[in-house]
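Here you get one chain, nothing else, as structure tokens; it is the form predicted on its own.
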Amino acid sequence: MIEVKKGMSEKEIEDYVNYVLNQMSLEEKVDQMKGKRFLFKVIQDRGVGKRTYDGAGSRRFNIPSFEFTDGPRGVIIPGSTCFPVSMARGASWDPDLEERIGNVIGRETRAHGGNLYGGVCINLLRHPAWGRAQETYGEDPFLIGEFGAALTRGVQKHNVMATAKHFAANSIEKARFKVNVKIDERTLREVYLPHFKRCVDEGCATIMSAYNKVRGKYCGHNDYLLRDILKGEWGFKGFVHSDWMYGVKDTVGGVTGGLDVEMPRAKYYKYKKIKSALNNGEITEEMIDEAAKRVMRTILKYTTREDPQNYGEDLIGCDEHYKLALEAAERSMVLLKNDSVILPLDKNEIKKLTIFGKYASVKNIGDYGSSAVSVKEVSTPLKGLRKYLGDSIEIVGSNGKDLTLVKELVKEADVSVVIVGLNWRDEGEYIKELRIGGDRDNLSLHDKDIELIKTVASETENCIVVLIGGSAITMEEWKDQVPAILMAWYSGVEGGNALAKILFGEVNPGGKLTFTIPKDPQDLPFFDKNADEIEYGYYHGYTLFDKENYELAFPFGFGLSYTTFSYGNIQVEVNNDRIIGSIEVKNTGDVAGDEVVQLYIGFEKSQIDRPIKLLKGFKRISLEPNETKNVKIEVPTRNLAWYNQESKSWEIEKIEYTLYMGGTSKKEDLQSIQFIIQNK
């Protein structure tokens, strides 16, 4: 008989699981379909998230439990490394960096005793008011998919099962438990599912269902999403588990819908309820077997692999991991404005610097929900500047509440930095009982922050505004009054150190926005945080702004540098299965810098309603002054397809396409060339 051991082949695992299923009682099978001991651990720990939470497994058959912990800005168990939020990391446009972050998260998960990481959040940013925007990577399905796949790769290198979540169409926070999303098939397939498909193709071990409904069915009960598409069409071999506490509404709905595991403990997947539904003919034993098999097979796949290293507690929050958190913060920040080239600052020309705003000295690393990483010490902007500058420059800090004092301090300083933005009360996972998080009511700063900016700007031409937040912030009330604006995000445990290095030019900012910032928020799709029902349309973000020719504050893909870049000599090569775009990029400035080369495919000649263009590739490059690189980006031809909901198939049009390459999504900033797909 096959025994559980290290190095089992897929066939050995399959054979063993089939053997176990034939030996198991119904109750033992049902045990594979639920979390365990959650309430006991929470009571014992006097709080949530202080350790892993287990589920499934069988001592009799030597099958380990899964041990769950959450994310995505790091392992939430105390002591872990807190990275910048996902939206910030998306702004790096660097999937290799994200894979390295996943590598650290995988290590720390194992060091904490975990083997299931629930932090690959890849929901689409349909509207920037969404409270959990900070947990995803942006508004574009292609970019989200590439980053989700990168995080999955990194985490799973360490035999940790990665969970992609929340499946699917989860883009409103406060109404997530009740809202029904109306969506046509083409929009579902082209806009809200591709990033999940990308992570499934990458081999993600598990999927977490969303709370919301799609077309009248809760996602945890939605057989079309879970059985037909995910497990059927996509061939997903892992298991699906619910979101926590409210992810299952009834026993029969969950089992028939294709939900394999109820988390974090059984309410509807209790043995008696399953047995009753089985006896009543409402579910079948084949459904139970399928769920149990998926869970045991996935657990064994990861727990019987040879580990690439040891996972001692010394890995948790170690210096090496903090260095990566610093790099992530440095590569993520986005320079939005730099008139008169006020940045970078020169130490030799400044004697006194003032820094205003409560977030200059307050730990502000993101929301307080399931993604919160518990860290005691954080490099705030004020700490970072003081550490970086030492005694070379006098730094005076103020929370900015007393505007009379602010004016006096500004007059005495050579340069003033204003740190403003949002916190966990403004945006994040909505938890009614704790009165935290939720969706935003508007996209601008708080009135007191705007007043602070205007006060400082009225007294000095050397005013730098640093924005803290997880999504788009509108700036029309004040952006013309200041020379420099930097989006610093919720930048993790090393954020203040990264900010200081960017402000003084040791690091050249190279981040780019992964969402559109409108001049007028009314141009965005309809959003109702209390909606019982809402329709998700085909267009949002830059595709909507392109189609309607709306005016932008900052386009998708935008970000400045301390140097400049020129583009030229665009070329395209087409063969049967791929399109290769190439372009020459030159650093035309005086300092080294990074540029994000973006490739879009244009569908202007389409015979159907399609976006003007879509992101289909990108590459971050580094260039020395006067250096030129020829950048090539490949696009699989299949990525040009659209979904024909009448024929229920993906089709590639035989038309003339446009290939665009450049440094932002704005058409005026892109080089272009036409090409035709043949024999498709």
Ligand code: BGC
Contents of the next structure:
Amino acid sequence: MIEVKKGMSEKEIEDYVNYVLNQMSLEEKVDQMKGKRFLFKVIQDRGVGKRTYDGAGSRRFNIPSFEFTDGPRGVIIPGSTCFPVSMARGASWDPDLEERIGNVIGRETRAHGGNLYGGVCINLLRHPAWGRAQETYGEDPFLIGEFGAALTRGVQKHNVMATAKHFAANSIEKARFKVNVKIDERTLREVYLPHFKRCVDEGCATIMSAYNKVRGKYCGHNDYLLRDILKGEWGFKGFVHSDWMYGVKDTVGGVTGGLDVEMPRAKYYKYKKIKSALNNGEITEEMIDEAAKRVMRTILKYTTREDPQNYGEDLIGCDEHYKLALEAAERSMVLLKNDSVILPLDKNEIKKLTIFGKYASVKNIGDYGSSAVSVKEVSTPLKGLRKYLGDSIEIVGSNGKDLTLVKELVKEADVSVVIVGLNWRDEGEYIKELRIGGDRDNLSLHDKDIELIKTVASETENCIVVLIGGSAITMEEWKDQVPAILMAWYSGVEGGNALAKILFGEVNPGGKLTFTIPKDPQDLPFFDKNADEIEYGYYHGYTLFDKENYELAFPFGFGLSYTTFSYGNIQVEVNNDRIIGSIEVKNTGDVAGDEVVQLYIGFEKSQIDRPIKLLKGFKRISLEPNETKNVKIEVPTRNLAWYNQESKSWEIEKIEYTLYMGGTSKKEDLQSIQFIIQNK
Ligand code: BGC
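Output block for the form predicted in complex with the ligand, input the form predicted on its own:
Below is the entire complex, every chain and molecule, led by the chain shown above.
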């Protein structure tokens, strides 16, 4: 007889699970299909997420339970390291950094006793009003896929199962429990699923189904998504679990749909209900076996692997992890405007600095939904500046409510920093009972913040606006009146320290937007936070703005630096299975800096309706002044394919394509070269 032990091979696990299935009673099998988190435990813990949520497992057969904790901005169990939100990390365009963050999250999950991490949130930002925008990485499926895969890699290195969520088409918050998403096959395949496929290919262990419906069926019951595509076509071997409270609507729907586990506890996957559905012939025993097998196999795969290290409690929120949170905040901030090069500030030229705004000195690290990481001490902008500057510069802070006082303070200062934006009341996971979060009604700042900016700007030429938020903020009412704008995001536990270093040039900002900021929000796709039904079309974000030639405030991929870069000598090479673009990038300024080189493929000669161009590769590089680097980016030829819904297959057009490379998605900022894919 095989026993459960460290270092089991896949074959041994498979044999063991088959043996166990033969021995198990129906009730024992059904035990694998549910979470065990009863309300009294939550009460005992004094709150949701204070400990892991357990589920499945079998003492008789020596199979451990899974122990779930959430994210994505860090492990939600108190004490953990709080990173900048995912949207900020996306703006770093640095998947290696994301993998290192995953590494820390994996370690902290284990140190808390967890082995299942629910924080690989990779839904597409279809519209910036989406309340949970901060939990994902941006509007582009390729970019989201790369980041989701990087986080998965990092977390799973520590034998923690990663959950990619919410499968699928979950991009409206308030209506998430009821909305039906109408979507054609090509849009589903090309726009809303590729990032999930990318994570599955990376080996992500589990998938969380979404609350919403796709084509009339709840995602937790959606056999087309779960059985046909995920488990069938993509060959996913892990298990699917539901989203929390209302992710399963009935026993038969969930089981036939391919949902393996009901979380966080059984309502419809109770033994009695499953048994009666079996007796009525509405579900089959094979379905139960399949679910139980997937769960046990996945748990054993992760819990029997040798660990790369020990996971003592001292790892939780340790200095090394905080250092990474600082690095992430530094690498993710995006400089949107810097007229007459007002930034970076020079310590030696400033005597007095004023800092205004309601987020200057309060903890504002994201929403209070399932991704909230509770930390006692946060580096706020004011704290960060005080720590960085010591006594060298006088800092005067005010919340900015009294505009007469603001004017007086501005006049006395050399420079004024205004910290404004959003918080958990404006955007976040919608929690009805607490009446918090949800989608935004408006993409601009609050009137009071705009008034504050305008007041400060009317008194000084040295007004720097720092924006806090998790998604696009429109700025047309005030952006021309200020010389500098920095998008600082919800920047985690070390955010204020990172901000100070950026404002004073110790760190040169290199982040870039991963979404489009429109001039006119009317140009965005239709969005209704209360929708019962909505159609998700093929175009959104930069593909929509490209196609319709709509005016932009800031394009996807945009971000400034304290230096400048020039591009030249674009080349393309077409091999059997890949296209290699290369370009020379030179730092033409006086300071070292990072540039995010982006590669887009253009489909102008396509025989069908295709986007003008799509992001297919990127690389963040560092350059010293005057240094030139030749940047090579490879695109597998299969990534040029489109989904033909008639033939139900991915096809590569044999046409002339354009390869674009440059530092933003704007055509004028890109160099281009043509290449041909021919019939072999
Ligand atoms: C959220 C999920 C989350 C789960 C457990 C749900 O409300 O939609 O994203 O993983 O709670 O924390």
